[in-house]
Each structure stands twice: as C-alpha cells, then as structure tokens.
Amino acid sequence: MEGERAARSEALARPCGWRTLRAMAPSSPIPAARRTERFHYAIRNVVAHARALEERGRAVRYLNIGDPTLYGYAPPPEIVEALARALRDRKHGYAPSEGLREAREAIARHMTTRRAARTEPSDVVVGAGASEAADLLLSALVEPGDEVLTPVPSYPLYGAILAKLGAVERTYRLRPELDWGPDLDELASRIGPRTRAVVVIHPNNPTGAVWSRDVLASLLAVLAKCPNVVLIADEVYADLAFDGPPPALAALAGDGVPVVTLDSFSKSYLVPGWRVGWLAFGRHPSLGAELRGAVRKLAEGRLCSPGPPQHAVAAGLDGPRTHLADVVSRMRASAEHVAARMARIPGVSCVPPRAAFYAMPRVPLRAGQTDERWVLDLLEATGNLLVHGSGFHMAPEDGFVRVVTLPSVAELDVVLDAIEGFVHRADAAGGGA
C-alpha cells in the first residue's frame, strides 16, 4: 500500500499531464515575455485616460490619432466600387503572400511614373498597411543588438518593432529651428559598425515637415558613404504635401544608396481601416536576393495581407486621383490655422506644418512638469486629448505635443480656445495648471 501511495504521489508531481493540472494549487499569473516591457505606443496608450474620463460622464475630443474618416473625409468612389465589385465577385480567398499581381503592377507603375523611381512588380511586397511592411522589412534585416537610426521626433512604430526584435534604436534629431529638418552632422556621427538602417519619415509624422531637395541630397550624400546601410524611406504622406509631393528618395538615390520605400493606401486614399500598404525595393545592387527572399519568407509565414482591398489598388493608383486636390486644400487650411493660432498663445511656439494633418507646438510647462503630465492635465481640464512629445522620443521636459489637425477650422477653434484658456489659467496661477 505504501509503495502504491508513493507511486501515485510521484505521478502527480510530474510536470505535465491532466493529473498534474488537477492536483496543482491555483497558479500564479503567467508572465509576459520581457520584450514587451520595452514596447510602447504612446498614440494609443493615452486613450486609457480618456476612456476613464468618459466613464465619469465627460465628453472627450480625440486629437491623438490621424484618422481622416472621423472628420468627414471619404475615399474616392472608384476604389469603393472596386472593393465592392471584388466582394460581389466572391474574391474572398487568400491572396499571394507578396500581394496580388495586379496590385503590385499598379504600385510599380505608380513608383515609376509618379515618383520617378523605376520599380518592377517583383520589387514590391504588399502588407497589412505600411506598418506591417515595416515590420517585415526590419524583421528580415536586423539581428538582436543591431542598430537602426530613427528621427526624433519619430513615429513610435519603429521603436516598438525594434524593441520586439531585440535591436537597438539610436536617434538623430530633427530641429524646430530648421523647420524640423534633420541634424545631418549628428546623423553621420551616429552611424557605426552595427548600423543596419536609417529611417527617414518624409513628409514627417509627427511634425508635418517637408524638407528641401538640397536637404534630401545632403542626406543621401551622408548615406552614400555607408553602402551597407539601408535607407528606409517612409513616404506615406507624400501625396498630402501642401505644395505637391516632394521628390522620392529612391528616385534621388538611383543606385547610389540602397533605399526601400514604404507607402500606403491609408492616408492619401482615406481608408486607414483597409490595411493596404507596401514596401518597394530600390535599384541598389546590395538589395539582392537574400534580403528580398527573407522578406518574402516572412510574408509567407503570415499567409497574406487582406485580399479584397488589394483589388482596389489599381483603381486608386491608376485612377483620376481628383479627390486629392480638395483633400490637401482642406488639410492645409486646418493645419495652417492651428499653427497660426498656437503661435499667438503667449508661451507657445509652433513650426507651420507643410504636409499631412499634424502640428507639433511647444507649450509652457511648470517646474517639474512633463509633457505627458501637461497632456493629461489638459485632458482633465478641457476634455481634449493630444499626444505628448515624449511619446515620439522627445525629452519630456521640452514641452512638445502633437495635435491632429483634421477637424474643420470651426471645430478646431473650439479646441484651440480651450487650450488657450488652459495655458492662460496656468500662467495666472504662476505656472500651475
């Protein structure tokens, strides 16, 4: 009997099987992977505070995420009809992992004719938005410990991806005194033996900056000295530049710098929820079969990006694109209005945006206050949600915040009145909000 009892105890102690599970005491929480501790996405993280405010019965204006569909912008009818036709024709199956052939052909034509960067369909991989395309590219490119340079301020997606991969994000500054142009000396000094890529977001999110051709040429001259460093050109907002699309970096680079371009349907065609974006390899010989094969292997591992919306890509890129003139005109009016009014508030400065639907003003902080605390105090006091600059890697004490400028001028005036009143009250209180 004693031997049987011991055998049963030994069986129950084994580290697997239903007997062990039934015998175990209630378990402690399952830990998350440590890599997630470095994964931050401030644009959405601040929403939790806004939701808590709404649960208390307060109304909140969300000026933290750039979604044009929330402000009356509608996609061009030709792409809506193309998607509807695909659904009516029962095109619900898996797409090729690298994207539908007709979509990649349209993207290649767009890159070649409109962006002056010669591109073949075989150079293109379609992703679930440019975000997934960036993830595929960086996952194929970097090893743990490798370095990637990103701008400051920067769209936080890149830092989040690199944290997940165990890579090192190094930064170079964009300077407001240069109209948010890059500090190229600093960029050059940050490139080292483990640098695999430099990210350029142009036109820029979060500042709305557009750089001159001379600045772009100087940037390429720096990178031409580092032929094994990939330039990742995030050009999602190119069609939303107020004075027309800036030159594509892949076109300016030719075969002198290895450029991979990221672009998207989301913003210029006003369909962020369709999740259609892409990467396009440039002509540099170092962008060869090994890296391209690795990207495609990763694309195969996730099967495909959503298929039905890809049937609308050719209708959009090859279409009349007449919607863009009105869209850019509206976005310009709103962005310039925000910048002008912000600059009139004592203690606030703002570089006028030249693209997209963001402005990055600098606001006065009280002693010891961070930009995030300022944003949360503004939310509590006025119900308006912005994003703190440190969410884009700015120094918390510098006092930069990002404002989404998509609402109409009349709607924005309500927000700007609230911000102006909030700043005045803080000033009257001696710096306290």
Ligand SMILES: Cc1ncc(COP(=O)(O)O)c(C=O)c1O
Contents of the next structure:
Amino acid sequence: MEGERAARSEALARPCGWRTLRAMAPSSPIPAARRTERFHYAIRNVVAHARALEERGRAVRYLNIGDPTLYGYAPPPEIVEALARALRDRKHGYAPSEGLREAREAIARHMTTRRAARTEPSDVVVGAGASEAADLLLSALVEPGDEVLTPVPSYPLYGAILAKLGAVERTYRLRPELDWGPDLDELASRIGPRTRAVVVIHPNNPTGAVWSRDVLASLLAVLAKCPNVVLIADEVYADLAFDGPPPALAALAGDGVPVVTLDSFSKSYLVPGWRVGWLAFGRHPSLGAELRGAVRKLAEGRLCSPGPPQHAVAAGLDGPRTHLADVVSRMRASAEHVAARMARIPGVSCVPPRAAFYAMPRVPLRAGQTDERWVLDLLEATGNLLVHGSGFHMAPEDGFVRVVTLPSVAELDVVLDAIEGFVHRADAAGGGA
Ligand SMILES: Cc1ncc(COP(=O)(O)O)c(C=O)c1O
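Form predicted in complex with this ligand structure, per the form predicted on its own context:
Following is the full complex, with the preceding chain placed first.
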C-alpha cells in the first residue's frame, strides 16, 4: 500500500516518459507515427510547389483537383434551400451515427429505383463524403497484412486508407489500349487467400473511362467465384457519365457478388465541401450482420458525419435533378475538347474520357525524366498545375499525367496552348521521347 502510494507520487512528480525525455535533447522533434511514411496524396502534395511559385509572384492555374465549384458550377437551388432551412430551423445537433433516417430513406430509394439495386435504409451508412464511408468500410473489413486490389491508375484515397490500416494494396492495371478498361486476367490472377476486397472506380477517376456492359459482366463473373471478396464499387461519378449513368455494379451483381456501393453528393450535386457521401451494402448473404455491425460501431466512434447537409439529401435525390443535363453537357464539351486537342499534339496521346472531368494523356518525357519532373517543369514554365500519373501509381517513366478538364473550353484553350508550346519546346531541344 505504502509502496503503491510512493510509486504514484513518483509518477505524478515525474510524468511518464520523464526519463526518456531527460535523455533527449531539449529541442528533439516529436516523431510522427511510422504508418504516415507510406501515406501519399499526390493530388494535394503537388500544391506545395505551386504555392512556392505563387510566393515568387507567379500566377498558377490549378488543374490538379476535381472541384467543380471552382469553375462556375453551382449546386441545384433546392439543396441549398434545404440546407438553409435546416440551419434556420436550428438543426445544429448531432445526427444519428449511421445518418439521418430521411437521408438514408432517400438514398435507398435512389439506389432501388434509379440504380436498380434493391436497397433498404438499413443498408446505408452516411459518411463525411464517400471518403469517410470508404474509410469506415475498409477499417471494418481488413486486418493488417490483408490485401485489397485497387486499379492502376487509381484515385489515391484507397491506397492512403490501406497504408494507414497496415493493409497491403495490390493493384490491377487499367489499359489505355482497352480505353482504360481493366486487365481482367491480371485482376483474377492477383486475387489470393488474403484478398478481402477489390475496388472498382466506375466511372473512373483519373481516366474518365466508362466500361461496357460486357466488361462489367466479365468482372462480376471473376468475382462470383470469390464470395468472400467484397467488391467496393465507387460510383461517385455515375450521374456524370456523358451517355447517361452506366448500370450500377450492385444491380448487375444481384446476390451473386458481395457489392458495397460508394456514392456521394460531392460531384453530381456540386457540393464537395459539404462532406455528404454514403455506402450501401448489397444483398449478398456474406455481407452479414458482423461486417455491418463493425461499420456501424466505427461510425458510432466518430459520433456522426456533418448533420445539417444531410437534411438536403432527400431534397436533392428526390428533387427535379434538372441541373444534371446542363452540367453533364458542359463537362462533356470540356473533356472532349481536351482529349481532342491533346491527341493532336505530336508525341501526345489521349483516350477520350466518357464521364466526369478528368483526362489522362500520355506525354513525351526526356530520357531519365519522370512524370513528376515533367509536371513540375510544366508548372515552372507555364504556371499550369497537373498531377503526375505516378501519383496514381503509374510507372513514373510512362509519362501519364492527369488533367482536370473543368474550365470552360475558352479557358482550357489557354492551358492547352501552353502545354502544346511546352511540348514543342522540349521536342525542339531534343527532349521528346
Ligand atoms: C473516385 C472518387 N471517389 C471518391 C471521392 C471522394 O468523394 P467525397 O468528396 O464524397 O469524399 C473522389 C473525389 O474526388 C473520387 O474521385
């Protein structure tokens, strides 16, 4: 008893780690957790270089981040009014952890009627964007050392979450010669005993690809043989496909493949800062109470995603959705313009995007030059910021870059003139590959 009291007062007088602290130099920086070393997010990382350029007085055009609100796209008024009403009505409190009931009902209706994938409100969990929904799902699903297959090029969210979880990101290739379709043989060969999930981003970021029904069916046929592998269908761009939304993977899969769909208000309702997205469990019996319960438990651990914007979900999904026709036609015009002009630059090729606001051209590199170096050289020379393909896991020497195609055609022409001039100058200097 006496000894215990002495130990406690010793601990109070010299708090934990005191000995270690004394041993360290007074100015030693506090180390960061090692898991962060594997965490890269190229889309935002390149911004540091652009900011440095701006500090030197140069103007920078940011074509690195897919935020339509920066380019004159505005959300439909009915959702702005619904959010304003929620705020006026003092709906400032915590929402239920899994999301507001009326929001989940609207999402279930949207999935069931428009996406043809029968969904109940209890299948839905609302997150702070699809990003948080993906984090909740993967955190509930994978153990350290488990494997998840992601596409290459890939939107980096998934690798970032997996790095944090100590899970292994394995990749399957999307091939430009297949119009950025998947290499399904490779995908099948990469599924192993520790594979817990396959991520499909469809329509795709960063390529803008939309796959044919045949490709989707072949993909599902591969996965139907692996009932314990979850197909994570990131369909945040479905409403922004130029020829209408492609079929939902959950609808095509029925109860043949365990599909969890991710979707979001960010892109199709033009409110990325609201942080409203969701996951919806499909009907496959292996998506059972244990996994659903684990997602819910993790959702409870962060209390809830932002409450007020959830009051606008039903207004948006059940509303007229008339904004989409104009938005998609503007996005289509810009994306097709970029692809066509890029493909006319000697040495550059570009698969025309079929959705959203990205294109992934291939540019000529100098011998030994990486795609990141090309992007930084372009930034330095022209003030235009793109993202290097290796930020999406492409090989740095392959020379792919992602262009956000959101500006108007007239604004894009300024960027494309600059890129064209930059490529010509590199070629004239004997640099083009
Ligand atoms: C393919 C893809 N999935 C998910 C997200 C994240 O969406 P949210 O804003 O809903 O988190 C993005 C954002 O760019 C994306 O491109």
